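Shown here is one chain on its own, the form predicted alone, set out as structure tokens.
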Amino acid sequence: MALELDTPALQAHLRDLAQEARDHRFDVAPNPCVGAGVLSNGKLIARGVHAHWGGPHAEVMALAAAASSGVPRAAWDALLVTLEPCSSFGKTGPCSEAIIAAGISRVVVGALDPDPRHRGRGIEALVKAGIEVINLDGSVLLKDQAPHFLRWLSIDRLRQPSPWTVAKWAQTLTGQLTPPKTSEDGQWISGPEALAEVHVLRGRVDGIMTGFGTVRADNPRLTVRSPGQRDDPPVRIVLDSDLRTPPEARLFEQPGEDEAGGPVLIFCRIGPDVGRARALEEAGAELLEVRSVNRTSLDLKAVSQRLHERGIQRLLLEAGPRLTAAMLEEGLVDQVCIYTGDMRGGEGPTLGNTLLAVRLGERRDLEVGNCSRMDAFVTLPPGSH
């Protein structure tokens, strides 16, 4: 058919919808981004992009905008899709079965799976359902798509899985983390319009983190409001080695009318104060010992062996100078997400110099009402070369 015989013209879609779903790269991270469209007569009528973690794949839109273009489904030639259809369950079901539920007849694949644990299986799996499939692996370059898909399967993370972490802060435009005292309500960096976003990013990770030490500054409850998705909200973690977080702290009261808690997790030193543990278990907390490197602190790699163990695979780092500047130097920061907003001076120390150390890779910026925000991939930490 002519379609298999235009191979240029698949390769040239192929890239198009790869160059689309490259925009959502920071909101998906560390799945990769995937594009796909359907091709009716050699037009692609519609298209879908992975766009977010934990939301609907990009065959699964595609085929959806399809369904809703008016064009008959007898009239769909064929699915492109940048990635070999994923295989497995994870927060979506397998886009394979998808594929083969939408009855298409034929589909076309911009490059396989990098991951040697399901590698061809998408494939396998539509080819056994009687679906002609076109392998134009290579078309989509992945050390160009999605670099950070192929680090979260460098052979050294999955020997030692720890969660893809997101690093987020709020800072002055002369890099503190605290406002200045003379600020006009005394807490906030950002505006609303950054505080709303906070909210959508937090309600599409699967834990947030911060210290014992922002719990006794800001007494957070670490909640997701609207806009953000409350349906199924992300574990709440401390740090805390000695177990100072009282039990009125905010984050154990009952979530509002329009904000969504996950459960609490404290992580503190191996063998905690008995009285401590005992109110903080009374007042809904679980705690989870691991060692520690020194006196006051726990050992962060053990921490986040520990989280990716519970199924924790996108997290959020909400935490002061501290504790974020540690999570850098031990290397266990994927990505970052730094507001700046419009005011001079404040209080404590910045992550200036700690980001001087660090590589970051690809980055985005963006105007966020009265702040700036700068998405970047960490692609080495402090003293790697």
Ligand SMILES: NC(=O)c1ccc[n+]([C@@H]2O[C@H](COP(=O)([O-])OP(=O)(O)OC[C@H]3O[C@@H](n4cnc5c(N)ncnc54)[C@H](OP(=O)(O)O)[C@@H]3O)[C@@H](O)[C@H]2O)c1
Second form
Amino acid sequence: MALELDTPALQAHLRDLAQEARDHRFDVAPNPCVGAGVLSNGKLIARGVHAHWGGPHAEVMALAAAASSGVPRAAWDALLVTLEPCSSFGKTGPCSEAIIAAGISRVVVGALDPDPRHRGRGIEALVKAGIEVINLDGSVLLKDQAPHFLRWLSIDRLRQPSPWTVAKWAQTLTGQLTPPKTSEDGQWISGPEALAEVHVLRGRVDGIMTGFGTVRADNPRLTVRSPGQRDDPPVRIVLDSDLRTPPEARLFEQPGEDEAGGPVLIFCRIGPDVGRARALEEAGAELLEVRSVNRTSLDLKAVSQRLHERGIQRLLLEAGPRLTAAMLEEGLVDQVCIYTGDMRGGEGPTLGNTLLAVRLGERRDLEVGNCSRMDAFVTLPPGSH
Ligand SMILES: NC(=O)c1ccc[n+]([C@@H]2O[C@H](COP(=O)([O-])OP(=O)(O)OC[C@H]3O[C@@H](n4cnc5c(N)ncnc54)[C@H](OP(=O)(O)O)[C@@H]3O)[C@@H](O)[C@H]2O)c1
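Could you output the structure for the form predicted together with this ligand, given that the previous block was the form predicted alone?
Everything in the complex follows now, all chains and molecules, and the chain you saw is the first one.
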């Protein structure tokens, strides 16, 4: 059977692979969700998805699955991929090279890379290597498949250089981020399953950011613990205008055997107290001075820009209601991940009103132990609607 002649079947396979990949959209953002499969004799003998940010790409996963499928390589008719393979180095090597190395003779592409810097380059690399490419651009519609990726590449987003920011918080049934005073000491809003997930999430970002309010209240370590991925742990970032973080804070403790902690960055206002600055630097922190707004809070756009300049692409915001609300209000949050625990009441403000002002796009609702988890993309920052 000549593959080229069976375009509708190829398109059906591409759409099927795309659907599976979409399940991972909150885990790969800002990357696009991509699916791939290896076709033999009209059937998909192997499938792969890009399952999480920083993880292997779909093509690599599908080729590895095909290699262990038992179907001989000579019987692989084509690699199907929902989006043009990448041709540049990111968190992983270029997929075009992995495809060439796999020795497959034909690649079917469901959509061209929408990024003008890369569009067509992946295909060009494959063709140069003698691989037949069937370009079925438009079979997978990126506006449906990965609208977050199109937003990430939009002119407005490129003009506001800031990391893709995931705001994560746990709230009680009434929306508070701090458990009621009556709860037992050390009691968490979310259960152990949710806490384990948070460590996985921490292992898949470049930075974790919090505010001084959380440092004062919880003295967190912001480390990655099992089951999170602990190689190259994320930078730990604190927004602390007046450098009130104590040098004895647990952030500066040596991580334990089962945990990993990245370098500590503290943002403060310009011209901080020299003594406090020196003490924190001696404790191991790097200090970054940024302008403040209203003489009270740090300029969050300036903070985000500095983080972006330092190569932080995906940032996890794990702060209290004050900084989380301010980041949402400034339009600096791209995605939310909200755990609602099985606990009533609580202390402090809720984020309900702030969320009402933000337009949330597609969402995913999951049950995690005794918590519910809601992921959603922020599609429109406040002020722009
Ligand atoms: N449930 C959860 O997921 C969760 C997560 C974290 C914390 N918490 C709880 O939240 C409570 C602390 O809340 P919080 O709101 O005080 O802490 P926060 O949001 O973590 O930190 C707020 C602090 O960040 C600093 N900051 C600097 N620039 C800012 C800006 N532009 N906008 C806002 N803040 C800025 C300010 O301190 P300076 O003026 O000193 O710079 C501000 O007081 C604690 O009870 C903690 O347990 C809950």
